[in-house]
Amino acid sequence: MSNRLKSIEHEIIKCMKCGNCQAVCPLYKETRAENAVARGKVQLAAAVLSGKLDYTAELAHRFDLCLTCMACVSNCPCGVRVDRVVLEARAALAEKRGLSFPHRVAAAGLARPALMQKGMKAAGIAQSFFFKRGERGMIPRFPVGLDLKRVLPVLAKKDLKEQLPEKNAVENPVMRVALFAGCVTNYVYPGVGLALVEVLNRHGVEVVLPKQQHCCGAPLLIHGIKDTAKEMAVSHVHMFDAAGVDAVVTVCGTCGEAFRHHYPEFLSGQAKDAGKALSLAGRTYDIAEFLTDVVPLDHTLLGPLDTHFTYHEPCHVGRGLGAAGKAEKLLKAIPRATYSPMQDPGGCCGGAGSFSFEHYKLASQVLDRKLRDISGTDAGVVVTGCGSCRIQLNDGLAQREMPQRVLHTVEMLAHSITGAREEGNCNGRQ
């Protein structure tokens, strides 16, 4: 019996097999397979605990098919934390069966910041050899483990940490915060980090960018590599505690969850680190939360944007951090900007980190629902708060030849504040 699954047996026992999760699970909607939905996965975990099932490849595949979007958790009348069941099952499977080669390579890179930095630099140089530039991004020239139709963003020539100084000061600051950028913002969308500094500086907030920060560890946790994820948590807890800031601000819900939820859990048994982790957790905010609850958005700074937009709420911002609706409230304050809500703004887009890379066809089926929802709004801009969602949405919009552009919440606010109000800045293709 696995100690990992035993540790969440109380969650497994809570499931009364009602099947409410079927109504909200994005993968069940596509596959109609019982073992794809939360109830089925909980029963698989129970079967392993009772000794009826072994740690087989088929079992690993079943637990791999989860977006960790937490729609089932939000809809469960018994409060079963299915996300914890899935993550512990994946960790147990990784221990019993080992990691696949791609996952071993990814883990080795993410766990070594210097290697990651060099690897991303090399990838930026090599990208044009393996990909050709399309209208909406980079398209594979060869079958390099990706669908040949896949459209990916161009890697930044200079990452965010190269573009920003460590200290972004203002006179008489009202607050001093640290930015945790995350890998996608640092290497793919550095403009999001630049926009955050612009917006916060205009609000009198000094922004510190600790240069030694690295992957938050959530991708490793999601693939069952918990021990390495814990080492990364220790590194960040010490780094950001030493920064002496009033708050930590994130631009990705998954990174925010790592600081707020996973780090205190990882370090709960370590006396010298647990207090620091809890302290940081209580001071970590997604940018939409920060501008709503901590330093409220100054509406007098906002200029008009003649933009028609809709908003896609990332799972780990809305359900993970409990910040549903906060970004929409901020964006609706922009003068002359027209907001058309989706029917299901919090519905998963199918990106889920590396899920769309490993299960492209299934992720695209999930994405189709989101694209139909976007299309129904007639909006020209899709705003979101997650780099992974942005990559997924961009790919889908390109595949379906839809004209919408995708922006991060803080980029939209920066456009309004700085006066970048021309149609080309906020509308049309990117």
Second form
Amino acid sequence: MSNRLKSIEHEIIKCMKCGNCQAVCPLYKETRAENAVARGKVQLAAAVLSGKLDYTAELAHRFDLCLTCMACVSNCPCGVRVDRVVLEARAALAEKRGLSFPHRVAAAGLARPALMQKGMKAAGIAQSFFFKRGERGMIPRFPVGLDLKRVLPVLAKKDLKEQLPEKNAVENPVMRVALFAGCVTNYVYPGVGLALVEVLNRHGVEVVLPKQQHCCGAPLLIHGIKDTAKEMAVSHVHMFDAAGVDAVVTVCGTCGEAFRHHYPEFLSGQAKDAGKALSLAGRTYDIAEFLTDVVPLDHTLLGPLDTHFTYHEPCHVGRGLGAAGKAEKLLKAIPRATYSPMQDPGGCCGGAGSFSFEHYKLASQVLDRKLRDISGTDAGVVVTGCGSCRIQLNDGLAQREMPQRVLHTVEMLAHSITGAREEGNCNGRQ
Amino acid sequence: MLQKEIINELVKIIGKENVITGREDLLCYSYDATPDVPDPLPDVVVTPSNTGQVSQLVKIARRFKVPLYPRGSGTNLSGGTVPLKGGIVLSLLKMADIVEVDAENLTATTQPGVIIQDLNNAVAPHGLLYPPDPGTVATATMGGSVAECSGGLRGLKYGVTKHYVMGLEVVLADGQVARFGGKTVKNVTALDMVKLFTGSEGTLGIITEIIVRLIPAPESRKTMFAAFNDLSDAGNAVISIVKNKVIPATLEIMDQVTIKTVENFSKIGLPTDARAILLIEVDGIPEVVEREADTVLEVIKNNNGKVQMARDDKERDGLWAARRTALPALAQVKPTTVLEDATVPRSKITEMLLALEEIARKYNLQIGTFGHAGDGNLHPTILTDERDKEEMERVHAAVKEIFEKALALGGTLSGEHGIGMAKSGFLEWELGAGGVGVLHKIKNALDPEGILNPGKMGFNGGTGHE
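In place of the form predicted alone, the structure of the form predicted together with the partner chain is requested.
Everything in the complex follows now, all chains and molecules, and the chain you saw is the first one.
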């Protein structure tokens, strides 16, 4: 019996098997298979605990099939933290069965920031060899282990950490914050980081970008590689604690969750670090939360934007950080911009980090619902608050030849504040 | 494990991708939403796409004398879809088309795998409604709810599923396809086989198409919330509302244990000193709704209730939140939630509520009761822990006594959840030996080999956990 699963037995036995999770699970909607839905997964974990099931490859595949979108968690009458059950089961399976080769490589890469930096540089050069530039991004030239049709974003020529100084100061700052950029923002969408500095500086907030920061560790945690994720937590907790800032701001819900939820959990047993982790967790905010609850968006800074937009709520911003609706409220303040809400703004887009790479077909089916929702709004711009969602949405829009472009919340606000035209400086169409 | 020969035959009909045999996947079809019942693995799960395939699959089950269990979303609360004796689980989730919405005849025709809420979404643009609304309306299938004859929150005014089923296509145990009923409002041809198969819990045939009656959606509604310091005042108010010729769509009750638990859980400002709360909603034509709401207010006042009326949709949602939170709040207190379905004539509601309090004391159990007071359908909810063997024995004894009491008051074993495994042992208490004998004769005539959903409703050796 695994101690890992035993440690969350209290979550597993809470499940009363009512099946309410069926109504909201994006994967169940596509497959209508009981093993795809939260109830099935919790019962599988229960079966392992009771010795009815072993740690088989098939079991690992069943637990792979989860977007960790947490829709089940927020709809569960018994409050079962299904995400925790899935993550512990993955960790237990990784321990018992080892990792697949691609996961081992990715884990090794993410865990070594310097190597990752070099790797991403090399990838930036290699990208033009393996991929051709399409209208909306990069399309594979050869079968490189990805679906041939898949449209990927262009890797930035200069990543965010190369573009921004460590300290982005203002006169008489009202506050000092550290930006945790995350991999996608750093390597793929550095414009998001630039926009954040622009917006926060205009609000009198100094932004520090600790240069040694690296992957938050969540992708490893999600694949069951908990020990390495923990090492990354330690490194970030020390680094951001030493930055001596009033708050940590993130531009990705998953990174935000790492600081707010995972780091304190990882370090809870280590007296000295636990306090630091908790203290950081208490002052970590997604940018939408920060501009709502900490330094409220100054409406007098906002200039008009003739844009018709809709908003896609990333799972880990809305449900993960509990910040549902906050970005929408900020965006609605932009003069002349027309907002058409989706029917289900918080419905998962199917991106889920690497899920869409590993299960492209299923992820695309989930994405189709989102694209129908988007086209139902007639909006020309889709705003969201997560780089992974953005990659997924961009691919879908390109595949279905839909004209909408995708922006991050903070980019949209930056456009409004700086008066930049939409096709302007903020890393527009990618 | 089933013989390879049988699996091969199944694959021939519906293809390999629709025949599930992996142990990990089979495990996910070993349970439904019922607590405290066995959960044996089936040998195989099949997912047919049409009636023809269902018929062929049934013929194989019959040829090899293998048990076969039809299944929808598996949200039922009587153990009705548990594959008690191994064999084939037949999932109808891939037959999920709404065949027709006929607004002129006020009917809809659906395949069994359609989710109830999806049907309601499809008929709403026509200004129509399919009234049965079990708590699992967003997940339960039409086939499952017809097979279990589910009820819901609108039972008092609108009845249960059987009041809306007009026609059925059924695959019988020998693989033959039979159709009964149809779209006509009047249909008195021969025996009422539509009623027989509705609520048959998969023991007589497999429902493959359903024609249901729709009603015009009510134009307006009013919602009220009343707190009582005395249980009999609440009970008298329930009786008195109906006596005054008002039939609310919803007339829900929550007892003190439930009120306290809900308040503790969600802090919505419920009066925790109240002995009972009623949630009442009247619906229909605006003028009538006004008049009925006034009558209800008057009745509550005369029975010493403190009332709050929702002025708009937002306030209505607020009032409903308390009722919707009842089960979740109770469920979070202890790991295992045994939700019972005791139902008594409306006039006996107070007596039953008092009896439930007494039973909780006698067996030293935490029981929260909420439910559909207007139709006498109560859900005493026992909060326990399956792993505590000693307490579970007290739970079983309490459940037994709850049913004894309900039947003694002229009630029934099930208002809306069905008999399944969980209550088959008590069936004779309600129907007597003669009544149970009739059930067995019908079962033997339609399924002589006993392959359809064995172990349920007392057929083929199922006696529940009594």
